[in-house]
Every structure is written in structure tokens, then in C-alpha cells.
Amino acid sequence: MTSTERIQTDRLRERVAEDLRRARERSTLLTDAVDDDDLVRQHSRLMSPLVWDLAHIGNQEELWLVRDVGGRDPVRHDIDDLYDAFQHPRADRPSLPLLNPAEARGYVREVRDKVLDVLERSPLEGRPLVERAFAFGMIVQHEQQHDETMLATHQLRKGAPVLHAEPPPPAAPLPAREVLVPGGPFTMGTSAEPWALDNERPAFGVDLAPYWIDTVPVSNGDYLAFIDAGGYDDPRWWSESGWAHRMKASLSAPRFWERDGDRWVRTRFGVVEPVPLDEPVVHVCFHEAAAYAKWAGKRLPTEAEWEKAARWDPASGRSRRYPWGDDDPGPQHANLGQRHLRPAPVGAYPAGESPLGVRQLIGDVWEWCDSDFLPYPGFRAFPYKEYSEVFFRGDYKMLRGGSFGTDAAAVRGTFRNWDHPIRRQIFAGFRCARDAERP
């Protein structure tokens, strides 16, 4: 190894160590914010007890980094089955003989100590799992993804507020309500991003017809107009499956909204407050998003349309890592990492807009796209089928861009999220698109 290569490897180790530290700091915040009774309680059958998430984070870190990358003896081989997400549905996890809060905290500390030693000794090259620290990046993203899941559990818990944050920055003026994306080819996915997960790979060409896309996500105020117009009571706006779900679930407004006299209020992490009309609507399912879009005379964008709007640079013809360029997200670019505990007003973060002028594509709210979860051409499962492959061709719909609860390490212009079209506990909103005629 040359001196330059050694310096680059040392810098990579420093970055990994910092990302691991930051993820654990967030996990600790989310679990230390409540007492042990709250940690072991199941706040919704859709979610695990917080203490399960914590120990699961440690178990995945042990499996991949301590045992596989490090070749070390197991720390707790006896709990592998308990924390295998595919063996135990979330609804059943409270009945398992889980580690108690003290045991879980001790376990994740012990695993992390061993992982940091493995990091110092690993060459970070050779087999694909360790090349450019991929396994470490995978585990960083895994922990941050569970941190967002735990944040969603906090939103579902009853009781006094325990999480606090400063408000997001204000909106900046918008030059237009929607932006025309020219037709033609662009490169979707990635073959170069070192920590990209298997479903983001490989890069491939897509040729799209021209289309219009909203400059910002749909706001609470815009969505309220749909409610006031009787949108939830008119089957014209809903797909057959969407209307069936709307009736079965008695949907009448976004989750956590309630009528209070002549106004709407929402509950946000234990705080009851008037619905802010200028924020992106959040906690709506795919069916609600699609119904609103049809009512508005538009539609939801496809996944490819979303990504082209987020990444394509018309000046160079290439696809960027992020809407603003190739630099990692900074606080001026996007609302990420539960820094503000709410979406920013629509029009915020002008420094994060795409070359076409589309804003808030990263952070604030996950955005529903009208595409199924399918593999890209040339897809190869890595390092295990259960991350992506087992979910392909289910009833899942795509979500792109991350939310205010997503960490910068766990989102990028190519990152793909997916969920059932009825899910509302996630921090999901949407923006609309419409067809444009070719010139």
C-alpha cells in the first residue's frame, strides 16, 4: 500500500468511526428518552418494542462486523433467532424472551467495542463485503434506518413529549408551482456509489417522455382543500383498491389529524397543535396520495420520473448524487436526521434544489411514487437476498427522498424505500406530476 492509499484508508476509517458514533448517539437518545416500561411496551402492532430495535441493531452489527468481517467469536450466539426480523413478525415480538433494557444496552456496548477494534484492523479492501468499507456502511445505514423506525414508534406512543428540537428554517419564494422536465434519456441507479445497497444497482439508461412535476411537496393547506371538497367521500378519485381500503379503514384525514371545532389539529410527538398549512402533508398512505393527485387533475410521479427530477443535470446530461450536486448533505441542503422533528415549510432549502428548480426532494417527507418495487436490469442480490430480493413483486409501492427522520447516511438520490400502499405511520407525503406533450 502506498502512502497515499494509506492516508485514504485512514480517512475512510475515521469517517466510518464517526458515522458509527453518530448513529449510536441517536439510538441512545431515542431509547434513553423513555423509561424501561416504555422501552418494553409495544406502542402499536405495526411496530416492535423499542428494546427489540435496540438489541436487533447490536445483533446485526455483531453478525456482519464482529463475526463475518472480523472473524471473531460470537458475543451472544444464543439470541440470533430472537432478533431475526424474518422469523418473528412485529406483532409477536413482545411475547419473546427479549433482553431487558439493561441487558440490551450492555450488549450493544460490548458489540460496538469489538467493532471499533475490527475497524482498526480491517484492510477495507479485498473481498466485496469489505471493499471501501461497504459492510461498515451497510451497518451504519441499518442502524439509522432503525432509528427512523424508532422515531416513528415515538410518534405512536401515548404520553407527554420526550423529544424536542428547534423549528426548521422558513420557506423561500418559489418562482413556479411546477417544473417541466424535458423528455429524453438519463442514467438511473448507480454502479459507483460505494455504500449503495443492492436494489440501487446497477446504473442503467431510462428514456422518459416530458412531464411536469411539482416544485415542492403537497402542503397541508392544499390537502385540506381536498378534504373540504369531499375528496374522502367521492369514489371517483380513488382506485378500486384504494376506495376499498378507505372504506375499511374509515379514512377521513391524514393520520394524527383530528377536528377541534372549526379547525384541524394534529398530534406530533406528544404535542397537540394546529395543523400548519404551509408544511408538507405527512402520514398519508399511497391510496390517499393517488386520490388527491387525481382530484387535482394530476397523478403521482413514477419512480424514474422522481429520480430524473432529483438527479438529472440538463447542462452536462449526467446524473448527480443529490439534487444540489455531488457533495454530501449539509444543513443548508435538506431537513434530515430528526434535526427539527417536523417537515420544513414548502419552499424551504433553496440551496438544495435541483438544476431544474425542484425543491425538497431530499428530506422532509418520503414521497410516494406510482411504481412497484422491482429489480433494476442486471440486479444482483448482495450481500443477502433478504434485504431486497424477497420483497420484489409484492404489493409494495416506492418511496423516495427520505424524511426529516432520515439520516444523511441513509439517503441519497438513488436510495429506494418501499412499503405497503396502506401504511400511514411512516413519515410519508408526496408531490404530483402530469404529462406534457412532446415539442
The other form holds:
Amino acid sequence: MTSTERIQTDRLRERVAEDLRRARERSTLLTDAVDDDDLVRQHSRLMSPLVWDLAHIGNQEELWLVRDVGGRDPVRHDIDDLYDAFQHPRADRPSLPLLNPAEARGYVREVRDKVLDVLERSPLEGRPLVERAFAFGMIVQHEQQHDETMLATHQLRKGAPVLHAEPPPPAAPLPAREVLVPGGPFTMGTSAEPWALDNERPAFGVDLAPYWIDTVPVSNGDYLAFIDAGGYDDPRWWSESGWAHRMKASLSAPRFWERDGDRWVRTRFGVVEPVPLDEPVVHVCFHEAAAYAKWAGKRLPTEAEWEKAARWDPASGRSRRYPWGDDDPGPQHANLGQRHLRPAPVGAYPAGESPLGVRQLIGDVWEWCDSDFLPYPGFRAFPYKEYSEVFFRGDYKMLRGGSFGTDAAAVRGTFRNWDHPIRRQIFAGFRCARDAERP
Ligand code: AVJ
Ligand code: FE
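Given the form predicted on its own above, what does the protein look like in the form predicted together with N,N,N-trimethyl-histidine (AVJ)?
Okay, now the whole complex, with that chain kicking things off.
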């Protein structure tokens, strides 16, 4: 190893240690915010008790970093089954003999101590699992993904507010409500991003017809016009399965909204407040997003259209890591990391816009796309089939760009998230697109 390589490896180790520390700081904040009774309780059948998420975070870290990368003995050989998401559905997790809060905290601490030692000694090259610290990056992302899941559990929890954050930055002037994305090829996915997960790989060419895409997500004010126009009561706007779900679930507004006389209020982490008209709508399911789009004379973008709008640079023809370029996200670019516990108003973050002028693609709200979860051409499951492969072709729709609850380490221009089209507890909204005539 040359001295330049050694300096780079040391820098990578510091980066990993910092990312692990930031993830744990967030997990600790989310679990220390409530008492033990609250930690073991199930706040919704859609979610695990918070204490399950915490120990599951530690267990995944033990499996991959202590045992596999480190080649060390198990910390706890007896609990793998309890924290295997495929063994027990979320609804059943409260009745399992889980580690109690003190045990779970002690467990994740013990695992982390060993992992920091493994990190010091690992060469961060050689086999694919450790090359450029991939396994460490995967575990950082895993913890951050569960931190967003725990934040969704907090949103479902009843009671007085326990989480607090600064308000997000204001909107900036917006030159246009939609932009034309020219037709032609672009590179989707990645073969270069070191911590990209298996479903984002490999890079491949996609040729798209031209389309228009909104420069900002659909706002609460926009969505309210759909409600006021009777959109929830008109099957013309809904797909067949969407209408069936709308009827069965009696949908009439986004989740957490309530009518209060002649205005709408929403509950946000225990605070009841008037629905802010200029914020992106959040807590809508795919079916509601698709119905709104049809009512508006538009449609949802496909996943490829979302990614081209987010990454394609017309000047160079290259695909960027993020809309603003290749730099890692900073607070000027996007509303990420639970810094603000709400989306920023539409038109915020001008420094984060794409070359074509599309804003808020990263952060604020996950954006529903009209695509199923399919592997890219040349996909290979890595390092385990249960991250992506077992979900391909299931009843899922794609979500892109991350939300205010997503950490910068757990989202990028190529990142792919998915959920059932009826789910509303996630921090999901959408933006619209429409076909353009070919020139
Ligand atoms: C990619 C967000 C759908 O939370 O179910 C966490 C991520 N995978 N633990 C999920 C995940 C295993 C996953 N999503
Ligand atoms: Fe997990």
C-alpha cells in the first residue's frame, strides 16, 4: 500500500466511524425520548415496538460486522431468530420474549464497541463485502433506515410531544411550476457508488420519451383543491384497485388530517396544527397520489423519469450523484436527517435544484413513482437476497428521494425504496409529470 492509499483508507475509517456515531446518536435520541413502557408497547400494528428496532439494529450489526467482517465469536448467539424480520411479522413482535430496554441498550453498546475495534483492524479492501468499507456503509444505512421507521412509529404514537426541532428554511422564488425533460438516453443506476445497495446496480442506459415534470412536490394547498373538488368521491380519478381500497379504508383525506369546523388540522408528532398549505403533502398512499395526478390532468412519473430529472446533466450528458452535483448532501441542499421534523415549503432549497431547475427531489418527502419493484438488467443479489430480491415483483410501488426523516447516508440519486401502494404511515408525498409531444 502506498502512503496515499494509507491516508485514503484512514480517511475512510474516520468517515465510517462518524457515520456510525451519527446513526447511534439518532437511535439513542428516538429511544431515550420515551419511557420503558412506551418502548415495549406497540403503537400501531404496522410497526414494531421501538425496543425491537433497537435490538434488531444491534443484531444486524453483530451478524455482518462482528461475525462476518470481524470473524469474531457471537456477542449473543441466542437471539438471532427474535430479531430476524422474516421470522416474525411486525404485528407479532410485542409478544416475543424480547430483550428489555436496559438489555437492548447494553447489547447495542457491546456490539458497537467490538465493531469499532473491527473497523480499526479491517483492511477495507480484498473481498467485495469489505471493499471500500461496503459492509460498514450497509450497516450505517440499515440503522438509519430503522431510525426513519422509528420516527414513523413516533408519528403514530399518542400523547404529548417528545421530539422537537427547528423549523425548515422558507421557500425561494420559483421560476416555473414544471420543466420539459428532453427525450433521449441517460444512465440509470450505478456501478461506481461504493455504498450503493444491490438494487441500485449496475448502471445501464435508458432511452426516454420527452416529458414534463413538476419543479416541486404537490403541496397541501394543491391537494386540498382535489379534496374540495370531490376527488375522493369520483371513481373516474382512481384506478380499479385504488377505488376498491379508497372504499374499503374509507379514505377522505391524508392520514393524520382532521376537519376542525371549516378548516383542516393535522397531528404531527403530537402537535395539532392547521394544515400548512405551502408544504408538500405527506402521508398519502400511492392510490391517492395517482388519483390526484389524474384529476390534475397529469400522471405520476416513472422511476426512470424521476431519476433522469434528478441526475441527468444536459450540459455533459452525464448522470450526477445528486441533483446539485456530486457533493454529499449539506444542509443547504436538502431537508434530511430529522434536522427539521416536517417538510420545507415547496420551492425551498434552491441550492439543491437539478440543472433543469427541479427542486426538493432529495429530502422533504419520499415521492411515489408509477413503477413496480423490478431488478435492473444485470442485477446480482448482494450480500443477501432478503434485502431486495425477495421483494421483486411483489405488491409494491417505488419511492424516491428520501424524506426529512431520512439521513444523508441512506439516500442518493440512485437510491430505491418501495412499499405497498396502500401505505400511508411513511413520510411519502409525490410530484406529477405528463407526456410531451415529440418535437
Ligand atoms: C428498503 C425501507 C423498504 O425498512 O423494510 C430495513 C429497509 N431492510 N431492514 C424496510 C430495511 C431491512 C426496508 N426498506
Ligand atoms: Fe432491518
